[in-house]
Structure formats: C-alpha cells, structure tokens
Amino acid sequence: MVVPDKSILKNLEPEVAAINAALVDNLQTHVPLIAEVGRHILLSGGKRIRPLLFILSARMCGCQGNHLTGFSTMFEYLHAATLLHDDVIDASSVRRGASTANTIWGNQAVILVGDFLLAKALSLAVTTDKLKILQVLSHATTMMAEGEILQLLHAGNLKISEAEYFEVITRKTAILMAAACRIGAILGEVPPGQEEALSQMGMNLGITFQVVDDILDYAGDARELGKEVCADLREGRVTLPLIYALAQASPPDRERLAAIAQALTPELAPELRGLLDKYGSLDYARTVARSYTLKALENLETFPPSQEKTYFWAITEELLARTH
C-alpha cells in the first residue's frame, strides 16, 4: 500500500476553516464569560483532528451534507472541556504557547465552562434523533472520565506498567477519536463490520497521537510545542519512553532515572534525555506508534478506494510525523 503525500491535507483547509466558524457559531449563550473562555480554548490552536475524522468517516460511508460540519463541533467541545479540566488539575499556566484559561479567569470559572462545553456536545448529539449516537457518546465520555481518574491515580508512579499506560491513553485520548469515527459510520448506515473497522481505526490513530505526544514531551522543541519540554513529567505523568527506560536500565541508571524524574529541573533535562537515548526509549516509542498507524491502515482495507480514504492515509502519516 502506497501512502499518499501528506501535502494533500492542504485540501482539507476549507473544512478546517468551516469547523472553526461553526465552533464560534454554535457557542451561543446568554453568559458572556462562557463564550469568552470558550473562544480562548477553542481558537487558541489545534488541528481539528476529531471533527475531521468524523466528517471524513461520514462521507466515506455515504453521508453527505453541510450539516456534518456543525455536528462535528461536538467532538471539539468535548476535547476542549477535558483540556480546561486538565489545566486546572495540573495547575498548568501555558498551553499552545498562551496563558491557560485558569490563569486568566480562575479555576472555578474554567471548570464550569468545561461543564458547559460537555453539555453543549450532548445537546448537539441529540439533534440526530439517533439513540445509538447518544449511547456511543455517553460511553466515550464515561471512559474519558475514567481515564482522567486513572491518570490521577498513577501520577508520579514510576512502577506503572506499559499495560496500565495504554489503558490510560486508550480511555483518556483514543476513545474520543474512536467515537468520532464510529458516529460518522452510524450516520452513513454502513454494515456493523465497517462501523467497527472505522471505530478501531480511530482508536489506533488516537493511541498513535498520544504516544507521539509523549515522545515530543521529551524530544520536541518548546517553541513548537507551546510548552516547556518535559512539562508532562514535571506534572507527574510517567509515559512510555520513561516506562521503557526504567525497565531496560541497569540498576544504577534506573536509580538515577527515578531520582531525576522525582525532582526534575530544566538543568537535569539533558541528562534525562541522555539516559532515554542510551536505552533507545524514544526509538522504541516511535516503533510502537508506527505499529498503531499500520493497524489503522489495515482497518481501512474493508472500504473501497475514495478521496476520504486517501485523506485518512495521509492523516495517519501526519500524526506519526508531527513535531507539535
């Protein structure tokens, strides 16, 4: 299978612009603060991967129409709600290179706006009059909440296993991408096998997305990331590169890794990166991420050739190769 050049994703820029416009249009409220905070988190950046996955899934399954763009915003509202809550929990001050909403408006307001965005997503879901869509979305939001709690329970846990790590990222990140693809398939009324294949594709892309995100936390450029390198580790998130290094390291290096992880400063970051490189941790994580993109491509094999399928191929490569 020859994967097309990622440059074809430029053809989706009009869809992204339409999604951005719909995000603002759908954010109708009588409370100005909600709109202000909502615009801050929604329009501060983001690739709109989740809405695009939904739109492309629906179109590939035969569902057309301008209504898809407006409906797709529910996935971005859900995602934005989790970001707002995450920043409060982590006491984050910077996201995408800008001040986080909680540093501007305070924790209480931001948590409540996050709740509003969740409610807005659910209100969009009911417009289809399809109970199955509500069931998929409610299952996804439940799993996302469980993922957040699991992440909190594992904060600073240097004994977390790879299996436990993948359980967290599957629930916290991948499930929403899976839901976006499945709901697109539901609207297209495809057979159950194709619906499941699209859901699994979204799940595999979601895992790829998070593993790459966790690689970039150690290896990315702070200016591109919009946050400091190793910010996730400083907030207590022990992710795949460190998990692998701790498992492979000699006893002295393992002890040093643990000491650095528990008291990480910017000055210690180069030493940490050196130990990760010594044990091939980042290369291992990249290999894992690549394996999930290959699974995502396999999930697409049940569908005939189409423009949407070509876009999906390009998106898998884009998620794997991204630098921010």
The other form holds:
Protein chains: 2
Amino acid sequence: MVVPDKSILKNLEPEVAAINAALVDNLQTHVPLIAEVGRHILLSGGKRIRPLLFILSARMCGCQGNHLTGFSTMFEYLHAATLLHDDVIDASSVRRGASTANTIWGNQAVILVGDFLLAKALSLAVTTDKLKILQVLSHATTMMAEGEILQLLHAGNLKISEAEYFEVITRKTAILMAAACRIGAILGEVPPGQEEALSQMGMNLGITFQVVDDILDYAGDARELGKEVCADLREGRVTLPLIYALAQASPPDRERLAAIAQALTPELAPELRGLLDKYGSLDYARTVARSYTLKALENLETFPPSQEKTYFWAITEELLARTH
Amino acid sequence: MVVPDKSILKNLEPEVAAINAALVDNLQTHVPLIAEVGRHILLSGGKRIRPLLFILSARMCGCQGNHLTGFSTMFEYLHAATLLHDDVIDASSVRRGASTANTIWGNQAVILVGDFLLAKALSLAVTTDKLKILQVLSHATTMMAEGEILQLLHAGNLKISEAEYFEVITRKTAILMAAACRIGAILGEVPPGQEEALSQMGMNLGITFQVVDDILDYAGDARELGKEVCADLREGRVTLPLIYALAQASPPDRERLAAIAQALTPELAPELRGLLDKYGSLDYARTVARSYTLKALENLETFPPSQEKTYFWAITEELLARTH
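Compare with the form predicted alone: the form predicted in complex with a further copy of the same chain:
Below: every chain and molecule of the assembly, starting with the one above.
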C-alpha cells in the first residue's frame, strides 16, 4: 500500500477556488433573499468534498474541461439544502462557528431556500444532458430524505443497532458522495464495472466521513469544530461510539451511560467521555472508519495510475485524519 | 363560444380513481412513516386537477395509454410537497377540514417527507425517459420555491401591487399547471406552437384557480372550504380583492381596511367583507378570473375538436365556478 501524502491536496486549491466562484455564479435567482441565504450557507466554510469527488472521478475517467466545475456545484447545492433543513429540524443556532441561517432569517425562509437549492441541484443535473445522471441524482435525493427521516425516528433511541446506524449514515451521507463519484464516471463513459467501483468508493468514503464526524462529536475540539462537543447526542443522535459502549459496558456502566445520554449537560461530558474510553469506543470507531478507507482504496485498484488516483488516496487519508 | 357542460366532468371519475390508486402505489418507500404522512396529505381530498391536466394534454396531443396515470402522480407529489412545507411555514392546523400533518407528526418529519415527495416527483419524471420533461419540471420546481419566498417576503405588505401579486401566484401556483400541460404536450410530440399553447393554457388556468381561491377565502363557506374564512389574510397574504379595495377606497376607508387587515379578528370579518363589497372588489376579482379563463379557451383554439378539448372547456368553467 502506498502511503499517500496529504500535502498534495494543496494542489487542488485552484479547483476549490473555481468551485467557490461557480457556487456564487450558479446561484442566479430572481429573489435576492435566496442568493443571500444561499451564500451564507455555501460560503461559511465547507471543504467542497462532494464537488471534488465528482471532478476527480470525471477526470480519472477521461472527462476533462472547465464545465466540470459548473456541474460540480449540484452536489454542494444538494448538500446545502439538507444542511438548511437539518438546522431547522434541530433548531440549531451555530454551524461552522457562525450563526445558522434559521437564526438570522427564520425557519420559514430557510425551509424554502432549502427547497430552492434542491430544485436548483436537479436543474443543474439536467444541463449535463444525460438522463442517467438525473436518475442517479434524484434517486440519491430520495434516499437522503429517507435517511434523514430514519435518523429522526431513531432520535434518542439507545437501542439502535450498529446495522441501523449504518443504514442511516449510508443514506443521509454516503449516498451523495457515491452519486458524485458515479456521475463523474458516467460523464467519462467508462465500462459499468469501473462506474460501479467508483460509486462504491464514494460510498465507502462517505461512511468513513460520517463515522469520523461522529467520533469528532465526542473527541474533537469545540473551537476547531465550530460547534459544541456532544452536540449530536444532545440532539438525540446515538452514534457509533455510544452504540459500541452501550453494547460492551457492564450493566451498571450501561445504566449510567443511558442516564447521562438521556440528560446530557456540559458537566457530564467528561464522565461520558471517560466511559466511552473505558470500553475503547472511540478506538473501535476509528478502526471501523479505517476499514472503510481500506475498502475505498481497494475500489480504486481497477484504475491505472493517474494524478487523480493519487488525489483520491490523499483525500482518503485526509478524511480519516481530519480533526474538524 | 360553446358553453361547456360541467356535468361531463363526471366522466373523468375513472381517471381520478386510477390517479388515486397510483398515488398510493408509487409511494414505495423503505420508511413506513413516509407512506403514512404521504397518504395523509395525498388522500385527504384534492381534486387531482394537476394530474388531470397532464393526462388530458397528453391525450389531446395523441399520446394514449395507462402509463400516463403513473406519470401524472409526479405533479400531485410535487404539489403535496409544497402543501406540507406551506403548512409548516404557516403553522396551519387545519387543511381540507382535517388536521394538518404537522399537527399530527410534527414539523420535523413533515419537512423531510416534503423533501421526499419533491425528490420522488423528479424521480418519476426520470421514468418518462425524456430529458426535456426533467428540464420543465425542475425549472418549475425552482420557480415555485421562488414564488413561495416572494409570498413570504410580501407577508403583511398592504402596499403589494397587482403586478407583484400576479408574479407570486404565477410562480407559486400557475407554473406547475403550465408544466403539467406542457409535459403532456411533450409526450405527445406536438409542434412547438401547440406545446406553447398548452403551456399557456395551463398557466391561465392556474391563475384563474388561484384568483378564485383568493376570492373564496373572503366569500366562501368555511365548512365547504374546510378552513376558516379570511385564513389567508390572517397568515399575512394580501390578495387581489383586498389589493383592489385598498387602491379604490376613500382615504378613511383605506385607513380602516388597513387597520382591520393588520389585526383581523372573526368579529371584524363582516366589516371587512362590507368594505370589500362597497368597492366591488370580489366582482372585480371575478372579472379578472374570467378574463384568464377566456385566454385559456383561446389557447385551446389551435387544437381540433376532441373529447379532451371538451373536458378542458368543462374544467375551465368548473375552476371559475367552484365554491371550495
């Protein structure tokens, strides 16, 4: 296994700058408020991981050209739409260290701008002139909504199984990254096996991404994350580290974990963290995340060496190692 | 001008029954709650006007077959998605005489089921295998979100002009009816002139529909409507009858109208109605609605006589004459 050097990701900075410019350009609307809310959610941070996965997939499959940047915004718009609706649903006030759009403009406008961005994403998919791309993206959008609803139904459910957890994160997070990679492959018109391999790679990277996100919610630095630690649990999301700890804990520890989870205060966070560590929950989750990156790297093996492949290796490492 | 007989619309009952069955069939989902909320909003009434416009357009353009019923559900799903989000935004508790979904399942689930139905509508559009249909539908969806946001921005705005009012209703209501008719024409592969005429007819019927809706909000029977009278104004929507009355009223009457509009109670409703009648506002709005039906009938003139054309005539009359 080649150990990729994350520092090469700096070479993608021009791509990220071009994506950021296209995100603003493509936000053409008749209603200034939409552009305002849109810019707030789109430009207040974000790593553009979905547009980059798409652009690199397309290029690795032989499709070049600046038009990729424009197309790539569909994934970020769709992602932003779900962030806006998520923030309304969770009544969140802070995202990436800034006030959420719902705090500034109210739930009503934010729900509707989410709808606008969702529609805009699908409108952009139409401009690719490929029906199959629409099929992949509208299917992903449907599955994402299902994933969000599953997550809502599991809110506060301390009995959620690992399988159910993976079902939720596959739908709510991984499916869009899989779609970004698959759609890149479709534009490159590669054989079905390679298209499938890239889609699987996106799926595995998406699962890695979400598992790491869920680890950081317990182990990250609040300032670096731009949100409070344990914010997910406070909003009722029972994620892999806690699921594992609950399964492994002695009966009294399990009872204590459940009690803390149901009424979490900042004062209780260190005790919760202590119990998670006692059962090696964060290490377990890191091992799981690592296993998905290995699968992602395996998916890449169908492809001959290329610069894009090197970037994918580096992104895989970066997703695993990120601290925010 | 032929005076159409509304009673022939009874002949469309089998179509409506087939649409209702398809609405349930196509609501395949992995998550039972989605189907439950979906059935609640879809089957608690509704005239299926959008699916019918689509089916009749397609047939009049020479496209026959049972597959039209399945396709037709995309328009009802998209419409239902906007109803769900509207009810969350307006915090409505009653629609069509029944409790709203947000009252039963909460805002969070309802926002997400709205997203699901929106995505489902676009997924169904993909099954037509025609990219142009996706283009029309995703564009309409974008414009609908813009229309809803414009409406929100005009909430409580007693200075809204007639032009601004028409802009809102064109986007939030008429564009989807225009899309239903245009997409029927696209399936029928008629020449561009006929496609455009049918789209315009849908647009004109949509404007008629909304103006009549806005008249009924003042003049309708609460029980028949399944909601309180003046519900729109209470939610801040200043519509054609009030816009006209404000423009025509003497300064003291205008002041009184504004005062009532800003703090409307059920006790003040008769006084408001009296002022609207004093300036002939409802008659004015009816005249406007009638003028759009005449435009719709004109749009139909490009088409040779057919059973579908007769149905369109009858629908036009029905939309104008409806009392709920």
